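The chain below stands alone and is given in structure tokens; this is the form predicted on its own.
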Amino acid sequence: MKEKITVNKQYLLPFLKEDYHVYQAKVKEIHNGLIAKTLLGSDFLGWLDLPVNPKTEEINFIKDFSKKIRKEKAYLVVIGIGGSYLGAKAAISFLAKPFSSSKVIFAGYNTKGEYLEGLCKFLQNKDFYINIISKSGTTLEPALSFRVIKNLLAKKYPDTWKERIVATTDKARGALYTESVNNGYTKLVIEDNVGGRYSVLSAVGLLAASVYGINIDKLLKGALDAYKDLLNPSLDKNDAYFYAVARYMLYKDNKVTELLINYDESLNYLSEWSKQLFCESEGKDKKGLLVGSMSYTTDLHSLGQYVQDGLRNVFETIYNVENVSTDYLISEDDKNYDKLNSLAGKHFKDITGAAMQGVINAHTEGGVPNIIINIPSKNAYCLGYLFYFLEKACAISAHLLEVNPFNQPGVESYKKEMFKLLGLLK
């Protein structure tokens, strides 16, 4: 039986004050509106069909490319920032072995000097090649992470250093464009219709996923199979439509914050992916779910206090994996001063099943709402269907919300002061 995302509504329906199906014949219009492109935002639709037309050249040099640096033993470092490095950041997290190591490095993310100093000097010593990504080259941290560890490239291999970095960026104009053309640079192409948080399942997400060892063509598999079962607009049937229409009717009640929880910390960075994307396509025109994140049980000895008692202001999406592939079997102590041999016998996976239940009942009863998304298992197949689903659910949600899902005119303003401040503006 095919795997597939699912949404289990038991512990949500209670909470909306309507009829879902209500929102059936909106629903059917902007689904029908995507497929037509029609709709606002229409020009940057390109990853609706990433899973139907995949670049056969280009996945076929990320496959040899990526072989060719494990042969090597040799690191990637991938400098991004937003949907330029969360998406392929999450996949790693999610699919990778606690306390595995990884030859793919994350930089150009933040503007931390130290940060910096510290990966130069770590790579002194190492084989390392660069995967720089950016449409326009010119985006500060990135910029300038790529300024420094592409001069440490350059004196450390003087002869071939232009060879070990593959540019992620437009296919025809920007600043980064022009550098790799004149320098030889390998170039994967971002097209002008794909936006960055919704990438991850291009050469922006793939190079990364694949040099760690994810199997992409598992990861597309899924996501192809995500973009055959959304195709039908029914809420009953479409479970990514349904989520998209729960959260908007949420909101309409004032349940304005909605927390991603995970019971498995592997999944943090899959949060914080999904933070880009919802709140970056729906944050606009003073509308929009401010969506954070919390991994339990961890934060339930912090910040559960505040979701049990609380503004009952929020609710919770679970990111819950319905199967474990490894565990730990409770053993009995002979001395059992900590009274826990009753549960002898059980793995650690039903201790997180029971807190998981345990808090789901406490926090419906104290009046927080809880969607649950089941993720059948922790595979690259699993994954890619579920990015592709929650893409198909954002693009829908901010349409209800009635705004452009693919821009993000706030992120300038902050720019602009900064700019300013560093005089780069006159």
Given for the second form:
Protein chains: 2
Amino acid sequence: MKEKITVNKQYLLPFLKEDYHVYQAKVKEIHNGLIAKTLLGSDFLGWLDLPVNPKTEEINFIKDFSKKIRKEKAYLVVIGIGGSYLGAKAAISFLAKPFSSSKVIFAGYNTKGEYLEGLCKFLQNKDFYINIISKSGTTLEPALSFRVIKNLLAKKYPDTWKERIVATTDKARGALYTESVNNGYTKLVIEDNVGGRYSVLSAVGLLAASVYGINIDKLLKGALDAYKDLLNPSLDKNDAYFYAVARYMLYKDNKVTELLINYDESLNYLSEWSKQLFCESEGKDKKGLLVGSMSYTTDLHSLGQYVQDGLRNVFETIYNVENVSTDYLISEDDKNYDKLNSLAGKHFKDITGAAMQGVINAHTEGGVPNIIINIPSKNAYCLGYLFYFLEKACAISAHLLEVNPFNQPGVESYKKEMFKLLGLLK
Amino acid sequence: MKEKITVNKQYLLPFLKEDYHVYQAKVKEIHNGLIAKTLLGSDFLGWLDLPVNPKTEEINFIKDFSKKIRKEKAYLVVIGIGGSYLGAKAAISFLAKPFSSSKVIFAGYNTKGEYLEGLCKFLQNKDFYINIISKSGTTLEPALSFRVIKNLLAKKYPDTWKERIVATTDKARGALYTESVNNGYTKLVIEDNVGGRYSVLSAVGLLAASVYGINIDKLLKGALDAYKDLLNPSLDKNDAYFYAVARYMLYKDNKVTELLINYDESLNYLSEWSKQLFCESEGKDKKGLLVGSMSYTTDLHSLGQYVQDGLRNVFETIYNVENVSTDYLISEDDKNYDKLNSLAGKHFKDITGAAMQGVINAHTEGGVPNIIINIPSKNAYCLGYLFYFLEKACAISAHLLEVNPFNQPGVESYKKEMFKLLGLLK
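The structure above corresponds to the form predicted on its own; please give the structure of the form predicted in complex with another copy of the chain next.
Then the entire complex follows, led off by the chain already shown.
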């Protein structure tokens, strides 16, 4: 049976003030507009068809490169910020085993000299490659980090350093494109019609994921199946569209903050990825949901009090992994000091299950709508499906809010101010 | 010169709708009520005097134990949840160098079997000790994890395992207290009048911090100086009180979400600690600020769009480290593809400084009030000062909201539901 991402509406419907079907016509109109490319931002719809038209040559290169670097036990330093690193970071965190180490290291997402110093020291006696990801090549954080790490690479491999750099960048222009051509770096392409936060299923996300050891064929197969499943615009058949409508209805009812909840901290970066996706797509024109994230039961012992009984302007969306593969048995204790022997024979996942249901009961009772997004398993297929599911939900959701889902004018504001201060803007 | 935590009001004052001095009388009343112990929750004011009355015997034990375990190069597994681990975790993250490894490992803060499995495998061939932190000893997450890790310890050290456990717990009763007495574990005390989220400067936070290598004398000296500095109730002399008033005024003006901002991800767990402190203290009776956190410039490329131009119900509080000790120089590049050679000779911290000022200019222009909390340096002294500063600000702030800062009735709601489902509640 195919593993599908689904939405459980049970703990949401009682909170909706009207029948969600009243939005069916509007959603169908947006759906058609996305296909016909007639809506705001339609020159950035390349992500819609990514799973249908995989770029075979690039994907084959990515697989070969991954095989080679893994065989050499070398490190890959991925230099990028925002959409250029969050997708791969989310994928790797989602699938990593606790206490395992990773040979994929992210950099260029901050301006912290201490981080670069630590990284360079760490890399001193390691073999490594660089994947620099930047459309323009002039984004400050990755560009400056690239200078430093490239220097180290060139010192370490004076004859072959250029062969150890893969540049994921524009296909025909820009600073990094020019440098790549002149230096002969391997090039992967960031298409003009795929924005950063929608790029995880392109070369941007795939190279690092594959080097880490994620089966990208399965990832893309999940996305392809999501593509097919989500072609039906019916709110009763398309849970991504339903999710978009639910968020919008809650927002209109003054539930203006969405809390992404997981019960497994390995999903934390998936939440970070989603936060960029939704907040950058929707947070404009003085509108939009603020998206926060928490990991339960951990954060029930910190922010839980607020969710239970604070200001009633929030709702929760749970990223629920249904089948936990590895697990641990609770054992009997001779002395039973903690009086928990009645739990012996249960698994930790049973405790997690009871915690989740208990929290849902308590929080809905406290006035917090709960949406559950069910993720069948932690595997590459489900992850690919989920990425595409959320991307499509976000496009619908932003159009319901009547904003352009694919621009980010607000991100330019601080850059302009910063460039002025650095004397980079005449 | 003494390093003090201070608040920069420059980017806040233009947003305040009234003169903040109108709250001076109310604050003075709360201040006096805290001292006289006449306000709601006054049986939980032990944290107020912790820095003045250090428990010398405990502190000496902590130092000796740390010396011993560090000499043996053994690991310390700290088992606790919420206030029982966030303080030490925040302290260690704040002071850790990037790419350095830690011999302090946290557990018991989740119900993830896979985490325990990974941890036990990791510990198999390492020497380790346990610090279990729980007032009652029956809190589900730490109690169940303690069962597992204690079993491993007993198997590994059949004759001496009891000597390798330090229990931080109630001084006279409870499951963990009883077990500790019966098994002869070393005991450290969680005082009745110090709640979890206010316990970082007690044995709860100090043992792990000290084992990691943090100078706890300096930490406590910082807290003591904060204690002294913050005895003056004048809003113009007491920046913790000013911060409390500012949050309250913004909240009343519908700025209901506070975003804690840093420019250095090593402060992320300090933000988590603050989130528990404030949200658990204030988020009740359908009131309270929701506190979120972001690390810039990283998250400017994800959530920045929302902050710049989304719904105008947020303000930012920046945890600003003023003096960065280690740093990295930006070097000239022959080819200057990225056109950033004009930055050569600057340090990365100069870029961070320009980014921060640029962001403040852009976000305040966009309608977001900014409060800057200046932290002179990343050292133990400033951290101790900051912990106490925020604790005191929180007590004042919660009393302004007219809620009890020291209870957490909402956290019990989900536990009750969960216990029902697990058959633990008759």
